[in-house]
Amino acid sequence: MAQDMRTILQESKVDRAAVDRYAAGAQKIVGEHRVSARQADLLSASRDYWPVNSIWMREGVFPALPQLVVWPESTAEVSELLALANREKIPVTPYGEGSGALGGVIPLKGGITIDLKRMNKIRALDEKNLLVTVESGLNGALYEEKLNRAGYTGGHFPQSLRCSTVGGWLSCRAAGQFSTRYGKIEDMAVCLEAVLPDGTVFSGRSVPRTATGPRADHLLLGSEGTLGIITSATLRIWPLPEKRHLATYTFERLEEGLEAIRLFMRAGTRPAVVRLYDGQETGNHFPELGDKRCALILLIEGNTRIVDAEAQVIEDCVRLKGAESAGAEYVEHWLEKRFDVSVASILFQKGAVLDTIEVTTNWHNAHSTYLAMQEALLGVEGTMLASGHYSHVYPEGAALYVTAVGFPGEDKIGYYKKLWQAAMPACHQKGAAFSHHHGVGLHRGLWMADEHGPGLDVLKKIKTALDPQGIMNPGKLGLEEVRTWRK
């Protein structure tokens, strides 16, 4: 049975006999084959890709476990669902597929796991104002053919997006690769659909932009499930790109790269990848390019005269920086690579532990919070390698990715800590913010004080209006203590 399962961060359970009845009355929503306690269900939807949880399975233990699984289809029976939750008061956690990397969706509380995967339909296709209405549960990346198909994109790559939804990004604020162009999720989300804790279903509506007072169905963005269930958006799309321009460019100081994609951006171009590498970083992706210099590669598309005006532009740029060419070919790499991660399961394999901490600053502060994360995690004994790579980048800064590489021994989940610990002090003394969008999940929850301050004092007034039972997704965003996981 799974109950019998040890698991590291259950905090408390549902008394049994409130599951049952909650069992029966779910299944006179959805039916019986949708409601589920079988231990394969259980497990499932008990952990995500955080790097802990890789750690936890090679171990044969697991975070902490959902006491039924349930799969809705329509936003009516979500509906139903959280109403009967709320009125037992059993917790309740969303679930998409899991590819977070922060322990957003461990039930630390158990309870209802509600899975949105049988939520994955397109709901409307909207040609003429460049708008589609897809439901939650959709995986990434049968949005994007489905939308090819027809003639456009979503323009939201994620390097998850063959293993998460349309909901998940909603949720957590997620960005794609190709997002200096289309923007992150918030920027494509026109207007969101959702339940709220007592049953209420709400929605926005589906105009270009409003003046009416805060949007209430924005609230919900990046709420990660604490808020209440996001069921289907209305996104912008874009026609398939007429032509694409690669391009790749060496630097030999990483600040020069940096400073050119701070002159092209303030000019007023908007390619739609942009990836700067440090050395390390460099040699590891692109071996031909060795280590010495850093590589900066740049995919531009849209309508053809603009992309030439903008190759044209970046060029001028980069030149000025000390730039040297070096083909399109590496750019065509990275796009044959790009959701590959098999790398670090490798590594895991290996007794290694590892994770990419992304974090957002401005111009003034990239290049010093890179050295200043990078010397912090350097110093945590048993760290072989801290590189860093940036992307995600605006007129205003740019998302900056640096990844640890450790052969800590025996106590891997100290030195996971350790690692973070190091970390994340590291930022705030730079003025950076802990997510661009990975989110926060359970294990960011530990730094959301001193990144809101007394905002933060805000947010839980308004988790506490809105989920007064405090029923949706125990634990995360910082919201309340977990006394099982601390720093």
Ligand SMILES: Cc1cc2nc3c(=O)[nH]c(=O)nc-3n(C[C@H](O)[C@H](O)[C@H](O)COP(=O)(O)OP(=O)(O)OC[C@H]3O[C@@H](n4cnc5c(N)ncnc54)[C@H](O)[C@@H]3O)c2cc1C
Contents of the next structure:
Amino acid sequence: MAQDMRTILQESKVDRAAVDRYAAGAQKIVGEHRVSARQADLLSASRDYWPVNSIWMREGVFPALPQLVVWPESTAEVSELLALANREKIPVTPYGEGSGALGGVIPLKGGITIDLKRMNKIRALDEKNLLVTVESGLNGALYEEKLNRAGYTGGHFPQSLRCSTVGGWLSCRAAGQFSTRYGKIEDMAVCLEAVLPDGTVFSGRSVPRTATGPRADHLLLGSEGTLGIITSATLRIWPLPEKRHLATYTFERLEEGLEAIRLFMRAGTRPAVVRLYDGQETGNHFPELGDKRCALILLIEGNTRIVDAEAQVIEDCVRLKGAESAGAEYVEHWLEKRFDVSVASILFQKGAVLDTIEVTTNWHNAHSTYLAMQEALLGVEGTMLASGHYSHVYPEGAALYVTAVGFPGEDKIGYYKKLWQAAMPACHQKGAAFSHHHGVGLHRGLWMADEHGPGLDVLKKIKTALDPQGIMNPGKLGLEEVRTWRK
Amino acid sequence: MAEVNMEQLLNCALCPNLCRCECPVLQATGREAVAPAGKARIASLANEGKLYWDEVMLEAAINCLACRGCTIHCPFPELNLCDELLYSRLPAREQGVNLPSVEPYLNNLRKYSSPYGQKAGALVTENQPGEKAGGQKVLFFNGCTSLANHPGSIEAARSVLVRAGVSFQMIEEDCCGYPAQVWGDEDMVRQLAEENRRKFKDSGAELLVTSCPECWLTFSERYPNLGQELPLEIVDGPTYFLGLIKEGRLEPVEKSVTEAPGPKVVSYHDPCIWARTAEKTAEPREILGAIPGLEIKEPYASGARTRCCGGGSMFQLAFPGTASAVAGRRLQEVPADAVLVTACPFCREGLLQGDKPVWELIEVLDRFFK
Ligand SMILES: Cc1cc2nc3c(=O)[nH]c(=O)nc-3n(C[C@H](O)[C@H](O)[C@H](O)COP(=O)(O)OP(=O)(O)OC[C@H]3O[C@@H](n4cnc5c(N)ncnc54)[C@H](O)[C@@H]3O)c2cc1C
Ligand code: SF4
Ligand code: SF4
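Can you now output the form predicted in complex with the ligand? The one shown was the form predicted on its own.
Every chain and every other molecule in the complex is listed next, the one we just looked at coming first.
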């Protein structure tokens, strides 16, 4: 007898007979051992790293459960699994490594979770053309490790590198910490191979650029499992860098730091890591620097002569804005600690609620968006801290990453919703975009109409065309209303 | 019963699996339920009474090789996930919830004091050397897995110890209790601990040497936790044999690599317990390095960053499919042109899947030292 698990977001479930029929069919496709209805597998596939899931975990309740988990190992298997689900009208939720920050993998309508982790091979390493073709379920750190062993880097280092998949990155338009040099994942993705709900397998051309109409494969970038399943991708790679230059500067005010960055980006430099912290975060991450000044950490890498030249240009630019040099050791410290999010576990245990909200600004509203979001978050009763840093920069603007921590007492979910209800309008009002890299999942879907306007209808039409039965990850990306999760 | 550290277990349950890239069971199966934090979630919910142990939950929570690969990236230095999972699972057996796949082996343990069933005879040895004698009186403990699967390594140990002039004995062994511990039968661990303690005392030996990391861990950590301090010093095989070399009691045979058939290039696979718990990564390499002309090539992940061969936590018995998948992954990381050497009977079993010879360190000693 299965244990009785309480779910909060479950909108519906597929009737038992249909699931059993699907299970029998799936076993024929992938074999008995790669299909599971064991409750341990179901409840483990029910969640990701959306903070609400951590709150519910402590309460012993679950967001929503799939009815079956299947582990394909090839594109052909994915194709058969999807075609079968489509025929039976059974919802399908793709699952990478569940590091998503917004509830994207929650199977709101039950059905099948397709876990892609066994699709984890490097299919081809093309050294001449600097390309790698990799299956979507490969873990990020293992992907980078395999490239390093051959003398290359993928250049993609999200903080979740060790706990996310290549397919998850592509599905969420992820950004790595070295993105200013190497780009976001969509800049690295030369082409994708994907499977549509009816089982159609298609892929783009692995050439530098094309002008043969819109790229069908690129539609899947950022589609978060709502259109189909990404099975593999051909990504750009780089030879391991010859040289690394590390530098830290501090500024009296955040605006000066932003101006300095704008100048060196305008001058054409592309350091890999550019992170500018407000005073509060400077004090938290680098206590020796105190919290009165704002730290900018930089990591420049690549060809030695280019790195040296970039370091010089950057030095000239930051000096113009009153920077003080603080030495390389802060970057080394950051490199060592950059994947550590242990503080979240500790705070959740203490009854705190925390979340991070990353938005995209241009230079003209980079600072005002920070101020507006901070003020909005601090205005929510229970908030103890609202701080921010700029984590990815471009010639035309920057990603702003805001962290809020509060101790709301009993009604944690209510508080969580209030945080977002305060932050999103503040961001909108300043003209910033609602997400730079975490994506939409379930929760951010609540603001997709504000973000896209009529563009959301375009997305809905694409969804209907590719997934007429609506089986793919229902309730996500704000493409349909979710009864169990509202503002 | 050992207490669960709930604060540490919850740190893990609330973690986004920052170490999942190093968890061999997760990487081999792709199952979220066996991810480090996945298991911690099940265990913590069970501890808090928010779910109860049944066969399905137990099967997930026991899916841990105890390889401690997760510690490589874990930001919680005080967390010992393997132990927290172990202690969390103990109530399951008390409630009558067991893993069917291990019951036959537990029955063997009850009946024969070995999970593998009837023990092979002709083990008991005593060596009282003449003039070369010196040092402590040694009890050499082979462990059930070598006894059952690899008499060659026992012969090698016997012959090396005789050659070094060690005053030693091998006794009629009972299992150390490691399998019973992993499978949650703490009463049996206690019984075996008492029996072993008595036998070791009766032997009159002063030093216990074992080449089995699981036995070493059980004797040196679990027994004291159960209040069963052993009446003799315990040392791991690699440290002990290196000591014999340093004392000049074992000497490498000149030209044994260049002029005799046998391995010319070796690669040492670090067993997880030796590398991460006992921190013995230098000793085996020093032993191999003492052999003139022998080339040593490192596997991809080596030393403290080694990756499990699939043999931890008795997986070769409890979850043979997973054990074999984990071994397959590890075999991709070892140099193709080298003979594999390891220092653990479980690792040897796992690596043998590669269709190439695998030597135990003791066999290397036997072959290259006089
Ligand atoms: C500690 C931590 C730090 C983080 N840091 C960053 C960061 O620096 N940068 C960043 O961009 N993100 C970051 N994230 C967010 C998260 O890691 C990314 O969104 C990541 O891309 C998700 O990958 P995943 O494999 O875990 O996907 P999952 O969480 O499993 O899935 C995410 C979404 O993609 C869909 N999906 C997954 N795989 C496929 C596929 N093959 N085909 C179709 N749909 C699929 C799922 O259905 C779901 O909707 C962080 C998360 C954590 C927990
Ligand atoms: S073992 Fe450590 S790193 Fe791994 S999931 Fe648990 S807390 Fe996270
Ligand atoms: S000890 Fe090994 S098998 Fe167990 S959770 Fe850690 S990495 Fe995984």
